[in-house]
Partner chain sequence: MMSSRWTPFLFLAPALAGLLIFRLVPIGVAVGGSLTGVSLMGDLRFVGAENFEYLLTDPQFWSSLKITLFFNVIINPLQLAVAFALAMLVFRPLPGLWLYRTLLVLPMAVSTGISAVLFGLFLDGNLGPLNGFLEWIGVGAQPFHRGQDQALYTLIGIATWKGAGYWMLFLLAGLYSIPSTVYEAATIDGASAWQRFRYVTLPLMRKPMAFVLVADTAINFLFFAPVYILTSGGPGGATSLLMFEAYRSAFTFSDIGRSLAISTILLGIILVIVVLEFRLLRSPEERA
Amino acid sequence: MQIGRRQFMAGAASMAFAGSLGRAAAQSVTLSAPWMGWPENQVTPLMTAFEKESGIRISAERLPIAELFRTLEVRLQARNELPDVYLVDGPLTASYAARGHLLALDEMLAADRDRFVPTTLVQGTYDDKLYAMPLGASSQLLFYNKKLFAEAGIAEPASAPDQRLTWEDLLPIAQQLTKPEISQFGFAFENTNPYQLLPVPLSRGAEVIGPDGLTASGYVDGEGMIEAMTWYQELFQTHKVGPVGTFQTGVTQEMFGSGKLAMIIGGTWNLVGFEKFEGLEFGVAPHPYFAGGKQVTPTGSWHIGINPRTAFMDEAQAFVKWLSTRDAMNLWFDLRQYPPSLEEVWEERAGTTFVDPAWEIVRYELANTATPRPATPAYREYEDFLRTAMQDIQTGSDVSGALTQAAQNIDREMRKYR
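Assuming the form predicted on its own, can you produce the structure of this chain alone?
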């Protein structure tokens, strides 16, 4: 996709970059940008488009997710000018901002806030200031294997959000589709982490962190969380509809694609990812919830932030401002199909890209049920300990004990942010 120079310059006109930097000067600048380790063809075209328009080079260092987080911690803790810009996982915004690692973007993006889907701005905000600009959003769908449903004589789930399954509806369906004699399971979550699983206790009305964002005890190990995680454990240990020990995305994706898993809660990336499985015909339905409870879906995705100590502030701001343009966001969606964060991308593609029921569901969820992960400076610690507890619970550990230990560990780590 060709990005018009006129659009780029209009978007950056309010910044010092547009008035004070010539193209020759810009060509001498290379911005350091630690990035996720997605395939090169999903990263390089975005950087190349900006470089062609601005003359500013981008050194996008593609790193596996765990290494990306470690690299950012080391470099940001050095409190120097590197990196210039970097990818921010939405729930980590509070952690980086609280430690002075992110530049507030409110003034720079003041005229653009209304262009974003409101829920996408939540995780880029800390202490009422926008510190990270959302590059996209995320949501989760219930994917189901049409062939397995047909063979079992089970009606396919409705795609209308107001007719979504309850978890109470889903369990007997999963039981009918579980056939241990051929290693076929009825249901699983794509992976085992707070992003995917927190909607379970939230749907039951549980609070998953204290109102101060720094208290885990009484919440992570509260009655509501224990009840929800007991239900989760019973899927695997009592009802045996899910494969025990499946913590990673790749494993459950392969099981679903090969017909060994009838239903899976997974991200929109699977709409393309599942195409690699020959003969797989799948449908999608909205994320389930508990009867009488709240309809909750996970959301939050990758953002872009600026190191406030960068030696190239004008160029860094120009890059972020450019990424907020419609054409840049369209290009980014074409490269990697995260739900768009700009309203205008949804509107422009309404009659083409987004005619699939999956995107209609996602659009509804982003406007009505999307619930970001807890806003806390200690999110990394919160997630790490809670993920471990969730994995232990799936494999049969005492629910209350695992959650109590997690809460104590999280509270210990949170002290440094008080």
The other form holds:
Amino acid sequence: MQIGRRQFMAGAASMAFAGSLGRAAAQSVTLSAPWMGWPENQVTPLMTAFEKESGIRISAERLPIAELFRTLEVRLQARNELPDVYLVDGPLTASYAARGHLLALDEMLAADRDRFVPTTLVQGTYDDKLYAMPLGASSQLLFYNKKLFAEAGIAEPASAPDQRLTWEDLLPIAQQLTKPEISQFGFAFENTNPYQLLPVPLSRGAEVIGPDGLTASGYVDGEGMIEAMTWYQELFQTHKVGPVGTFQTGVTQEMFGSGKLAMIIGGTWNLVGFEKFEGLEFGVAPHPYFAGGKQVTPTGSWHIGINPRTAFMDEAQAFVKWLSTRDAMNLWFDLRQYPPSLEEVWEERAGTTFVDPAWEIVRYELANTATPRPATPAYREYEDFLRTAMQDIQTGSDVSGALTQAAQNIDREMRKYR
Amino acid sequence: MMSSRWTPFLFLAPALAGLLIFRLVPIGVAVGGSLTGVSLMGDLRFVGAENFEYLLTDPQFWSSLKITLFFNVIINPLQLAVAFALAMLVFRPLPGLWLYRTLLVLPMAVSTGISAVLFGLFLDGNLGPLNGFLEWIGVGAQPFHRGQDQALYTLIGIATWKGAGYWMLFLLAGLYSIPSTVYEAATIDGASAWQRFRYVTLPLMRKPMAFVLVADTAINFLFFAPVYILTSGGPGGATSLLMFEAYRSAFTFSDIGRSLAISTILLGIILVIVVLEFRLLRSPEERA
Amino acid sequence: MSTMNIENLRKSFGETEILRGIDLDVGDGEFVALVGPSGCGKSTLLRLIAGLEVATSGRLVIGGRDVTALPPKERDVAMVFQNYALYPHMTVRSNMGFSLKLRGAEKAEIERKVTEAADVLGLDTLLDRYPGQLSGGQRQRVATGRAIVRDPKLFLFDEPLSNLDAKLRVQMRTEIKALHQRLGNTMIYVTHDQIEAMTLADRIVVMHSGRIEQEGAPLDLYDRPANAFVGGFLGSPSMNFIKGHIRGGSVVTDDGSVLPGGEAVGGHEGRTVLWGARPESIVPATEGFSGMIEVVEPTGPDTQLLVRVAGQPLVVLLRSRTPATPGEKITMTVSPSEIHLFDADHGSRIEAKP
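Could you present the same protein in the form predicted in complex with its partner chain, rather than the form predicted on its own shown above?
Let's see the whole complex now, leading with the same chain.
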């Protein structure tokens, strides 16, 4: 909020001005790096480690996801030397690259390409060039509260991918675990981002974007999408198994952690994240799908990119290069459990971390069901309107109307890429 | 000694310079910018009326325009009426209303952004105290800004809560500027309290009311922060006011041309409406 | 019957008593002027009569009807305000017809009465103007016209001319007098200008500190003021006062100057008094009391002198172009009937004891 206001009021230009003044005064180089608003202890250790090794400081500005995107947009559109490096959400690579906001990394990482899990490189690539280095992959799991299941006498869902729940199985379980009198809900998605929700229509076989990657009408508001989102709305409005209006990741995590939510679809970061809740015993199961439909799970993750206009090109490259090292990636994994993008981290931890059944599920999903978000330079616009529509649908808006409106708006904003 | 002809301009210069730099130049830039487009690589080019032509075919624009006009048709008279009622209460206080003066200043002391956040909490569907109260008295929880049918009215309510006290001050100044002897003359002429209000107060408040209505209209056409903070134009586009569309175009979708075209249209609408309002509220003396 | 009777009327604002018991009877068609210095309570009294203020105690009767507790609307009075209090948003016509409109009179009747009043006041060409487009004198006329249209039991004027320039004030004074003679309504007129009071009123009521000091016909008050306050208040330039003791038919000041004693000294030998003489009563003479001319002010027809007598300034108004030079000595006298004596302690008039 605070940041959004500031950027809006002051404008990117004045900030850049103030920024360059600041750097002239500083003795060592400080790189400006807008970062995700993860807990401070998941961000600072990484920056400190790099600083220790290189003497280059990283000023990581932690912003909530929506603010991060807005802030980057404003600063990049100013087309000056700030920021130096920034987090790139995988599917946004095309958008940034197409507009000249990313430096091609092929030369710099020429020797390193083979060290990465190949699928993780795909989303950082645009026009056959690697623009954003993957910091990990991602996958979503069904977390459930063991205690609430036991109290209700419900069998825990199987962890084997071939025995995964269907959405049809899940609903009655969620209904049994919903107890409005004690504000307990049965089921929720961690948030309302298309990243999390697109597997719902995809499982029904819906096409969620035109084959050219620049058409929304007929897809975003297509029949499969409408059916899937109607099912989603019924969860909240008809069956009332989920808390309406809780759009933010943090809120649903808290609800699950405090036993007010029996099941949640969430990312691998929760494997460690949920440990902070005392007395919470949780289990994990594979992501559900529609009976007779496709098994689909979300994937894609954060990448890092360099502003081609940076005044500290060498330092920025040094930071990215350092992030590609095994030590940095190991540290990063310890901080936030994204499935690693380096093969060597997988191998190194095969006998330790990844023996957890949760990671077996993740490995299976990444190899078999993981479906990246639509490849389009207009992903940012696509996601923004679709997220709004999904939130509106959750709170009770007319499904077809919300999707049609989103499709029209997306098409409008896509015209600039055509 | 300097020629006295130029002296007034010298005194006006700082204000005129401010007006030029902070108002007229940006307006010029906005109108000029509405005729341009930005390529993906950031190059600016002249596109003529293309941005406007596209807007005319854009259902979102028409929907936002309708919402903006509807919003203003409701909120401006409402704020004027509420502000007037508040001013009358301060001017001729009823007994026991000392508390109310404090409550009146409160909304002015809170910034628009913060008041929007506070209302977000206050009206929240799961935790908000108001819904707790409504359930307790049996009315049942309301979605407020999360409901497609209620969101716009919720924003109108918040804006009125925030703005009425401010506009009240102008009207209060107007009330104080009516000489008490005019009321006394009317009393002796046989006017009842209602007739004094109808024939003396109301007509003599034309000018302050015109000012408030015009200034309020200009501000409400540019209504933004609560939309940004509470609804992001939703649900289902129900609160997608033109100003928010302009913001989104510029800062979310990097479509500066569309944003400036919307701003230019807004400017035009405000100008037309302000002129109409001034005409409507001209005193009979000025009309003569 | 448009009489008015006031009985022991009192008014306090909080602790402050503004009117300390007023008794006044006004006859039908009478023109009464309330005069006094500012703060004397004259305007408050007028507002009480109008009903704009509520009396703390006492009784107010208009036309035989007790109106003490009635609102202005039911008292049938009209008032002309000092600042005119015209309705700025109404034309002259609407201003004048407003009270009739409120009363629900028919349009034709309103129009007839407004036209009539406008004719009387010479406002017929201004009927469609707004107050903002009128001169001060015209506004005053409209304010008067608004009262005339009502044809009320009582006309109340609250310093109606004090916002006009001197020349216009004299002209309007004449108009109001003519108006009263023509209409014959009962009028109560508040002013601080004693000349206005003298010229207009059938009867003057002099007020001071919330009380009536004296009431009566203008010239009676002028010739026989009941106390030093009334003597000093009426007349311009105002009456000269010199303190002294009555000794053998004369008034002797502290420094031994001897002033003529006049008709009232009889039986008051030795009493400490204020000796009073109006400037125009003092005339140069070959015998009498003398003083030193300090200032000479020729006004055209008259000559005003400031003369030091017994160490005190004395204003002398000579009805001629008398040649006089500052520093000259002058000998003066006053006709015995024009000498006023007042008690030095409480200021009340002293008459000769038989």
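Take the two forms, find the largest set of C-alpha atoms that superpose within 1.5 Å, and that set is the rigid core. Numbering follows the first chain given and starts at 1. This is a predicted model, so every value here is computed, not measured.
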Rigid core superposed: residue 368 CA moves 2 Å or more between the two forms
no
